[in-house]
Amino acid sequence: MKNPFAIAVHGGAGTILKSTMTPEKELLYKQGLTQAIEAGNALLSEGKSSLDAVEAAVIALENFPLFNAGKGAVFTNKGTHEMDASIMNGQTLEAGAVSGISKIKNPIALARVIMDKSGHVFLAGTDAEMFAQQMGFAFEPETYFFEETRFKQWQEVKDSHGYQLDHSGQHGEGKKFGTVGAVAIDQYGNLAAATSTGGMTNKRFGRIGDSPVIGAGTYANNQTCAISCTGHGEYFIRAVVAYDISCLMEYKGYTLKQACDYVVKDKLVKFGGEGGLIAIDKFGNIELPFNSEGMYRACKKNGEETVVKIYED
């Protein structure tokens, strides 16, 4: 018998005030947010699998500019993009991801070739790009990734040690985690996880965040949930989010509902951790939860209208 199938997308959580938001841009989050739902929904309907779905709207958020990751991808300090990216099979709990790349169209693409056919979790850098040329993936000039407002963001910002979250500053709507992600379960009960980012603006070091994590930024297991996070990537590491959720699930016996918002809204916020994740658990229950002032998210379940949210109402 085949089981009723659902996706959530997210497109980062922060400070995203009503008062700094134009109803033109709301307009154009959502369709990006709707156009992720339905790349995904329409590979679930057609009997694809869970991890088809959550890859494909991740490379629909990739491709959309207003998103922190792929073609959005914000600047870092040397005026460069560096994005991350990983991806989980619930099913057989196989995973990839890749961190620090620059030029590769959509990193989540790349995430499922390393699952796939590298026969390691985790590449990064300029060996990971080596990897993705021997597997023929196509790369963009930086011109593709340049956008204005991101290039803005940056000027602001990079004659000084400090790092923006994004959409900060004074021409920005405050401080939004730029992080895109997706999670899915398909007609065969199969849970699939997937997250994406272009990180901080004037990021130093080779900072890498919680989304190319497994654990800390996405997780997927048959047996508990799919989570894609998004927030404050230190606090997500160090709290093992996506992953503590899980186990709560796991050992402890919690819901869905009752390990996300215990983790989200009470442990999180304890020591600091701003944002909020997307989760499915392997009975298609969805939730959205975050402790920041909102959060771009939609889901979509089977034969039911999709919805799409920015804000707590």
Second form
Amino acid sequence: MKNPFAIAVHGGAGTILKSTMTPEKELLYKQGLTQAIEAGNALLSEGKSSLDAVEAAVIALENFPLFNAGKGAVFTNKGTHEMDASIMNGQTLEAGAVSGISKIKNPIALARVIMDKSGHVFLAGTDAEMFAQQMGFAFEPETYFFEETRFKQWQEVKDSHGYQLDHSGQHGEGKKFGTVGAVAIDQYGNLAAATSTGGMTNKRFGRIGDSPVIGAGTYANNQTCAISCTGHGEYFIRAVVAYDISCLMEYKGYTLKQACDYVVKDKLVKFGGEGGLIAIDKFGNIELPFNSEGMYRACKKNGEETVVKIYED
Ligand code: ASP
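For the form predicted in complex with aspartic acid (ASP) instead of the form predicted alone, what are the coordinates?
Now the complete complex, all chains and molecules, led by this one.
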């Protein structure tokens, strides 16, 4: 008998305030999340792997300009876009990651090819772009990644030494982490996770966050769960968030909910790490915890309605 399958996605966490959200904008965000769920779910229902599903869902989110990944990625201090992504196969524990790349339309597709074809796990910068070229990836001009809102966000901080997590302050929108991610379980009981981001507005010195770091922003293991994080990357790296949740399940017998509640709502809060994550376990249970004001998120289980949410329940 086939196992029930399920998928969850996120489009970032942070201070997403109802007071500054228009109904039109809310609808757009929800459409973006729903499209991603549909892209992944279509593959899962055809019997494709969770790996294919999370890649397809993240590609849909990367192509959607409101999220900080692919088209819509934030500006660096140099006025460029440097993107990070990672993907992990819970069945084999194989992983692929890439950081600091420009010009690649779908960084998650490159992370997948790094996992499948490079013989390595983590590639970075211009040499990773060279690998992409060899693998036949098309390069986009800088103009493809240009988004007016992102440009304005950058203008506000570009002459300072400050950086912003996707967006903070001036527009009254508060802190928002626009990274995207997906986790899924397929009909064969295999788990997978994927995460993609533009990182922080005005970032300098080749700054890399948690998103491409296996164990911090992304982790999948058939014995436990699949996780994709969003939040203040520096804290998520230091707290090794994704692997921490898996470890609590593996070594201490926590349920997915217990592990998520403890790490996101207790440990990270005390540590100062604002953000959230999406998680799915080997039974298909889904948890979408966050310790910020909101998190763009959606999930769908075998045949049931898609659930899309932004704020606390
Ligand atoms: N975690 C990402 C980073 O620090 C930011 C985000 O989640 O939006 O690069």
